[in-house]
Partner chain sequence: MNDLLGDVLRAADPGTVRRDSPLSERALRELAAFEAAERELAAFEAAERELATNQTSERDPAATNQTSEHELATNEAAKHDLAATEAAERAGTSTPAEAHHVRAGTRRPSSADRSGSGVEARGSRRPAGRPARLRPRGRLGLAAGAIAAFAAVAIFVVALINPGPALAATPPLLELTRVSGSAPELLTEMAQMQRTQPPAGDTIRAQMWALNTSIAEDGSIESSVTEPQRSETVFAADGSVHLVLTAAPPFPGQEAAGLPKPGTVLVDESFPSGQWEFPAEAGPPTSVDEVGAYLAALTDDPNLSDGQTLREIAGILSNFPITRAQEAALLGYLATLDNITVAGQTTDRLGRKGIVFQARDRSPDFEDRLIVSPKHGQILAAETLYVGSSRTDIASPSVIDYVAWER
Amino acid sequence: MSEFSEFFRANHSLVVGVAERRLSSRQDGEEIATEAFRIAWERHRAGEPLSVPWLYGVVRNLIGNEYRRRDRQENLHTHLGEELSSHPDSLDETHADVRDALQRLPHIHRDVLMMTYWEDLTTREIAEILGTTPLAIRTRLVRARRLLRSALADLDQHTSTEVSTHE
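In the form predicted alone, the structure of this chain alone:
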């Protein structure tokens, strides 16, 4: 049996248990374990040593990320709920326009906008995820905003044209 397989078998239930207790969900515990052992596998393949304290640190970081994700999601729902209650009629149309305009953008620009505004990630976090620098992300964000404004203007112009031809 390989060293990694032994490490996995010896520690899988520990990782799932820790994550499950912290996140109050067996499914979330399994997901954390999957990601933790994916990271461990990459470390093992790179020839770096595996240890329980190191693995526990990875699990703590992954759980912290999940807590932050949940907080962002809750804040987004709260914010959207406030927005919906204050502008119920025009908001649905605005959201549809934004969604349509986003779909028209190149994938790289759409991703940076989604990560920034919907997922509330920092420039540094986005750079790390995309394997680039924070400066490159700031540049992409400027371009993405410009493209989104243009796409929204195109949608608005198209909608205005459609409305005037139906009259």
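Cool, the form predicted alone is there; where's the form predicted in complex with its partner chain?
One chain, no partners, no other molecules: that is all that follows.
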């Protein structure tokens, strides 16, 4: 398998997933991936190296372009996954709660949680993408988890009161 082939196979789904979550559309995710790998192809043909951090930067720029094209600035902080929710069961509410809690975190903490748990990037990759050290990412992640736990606990207290009145 050629170097480009390997890179494509290894990273195509990563790109679709990253784009899908931010654009709330799998179709858009696939289109971003098509464009991203076309750009990767050009880069490869020019003799430049391919890497995950580079690719991730390209994908975020393409997503940014799509936001501008849609011209809906408020979507920069859209509730995640509203259009994507596909679990029609009682867990859905819990998942929505988790996503809500995530939404309330400061941008950088939300990002590092998403990149770690949804995009499956390693600490090292995240550090390279953001131009910082793995140590900084890991301490940010520790802090982010702590913040999320508090946000979820707040939610919990709130919902348990509500549940009792519904009963």
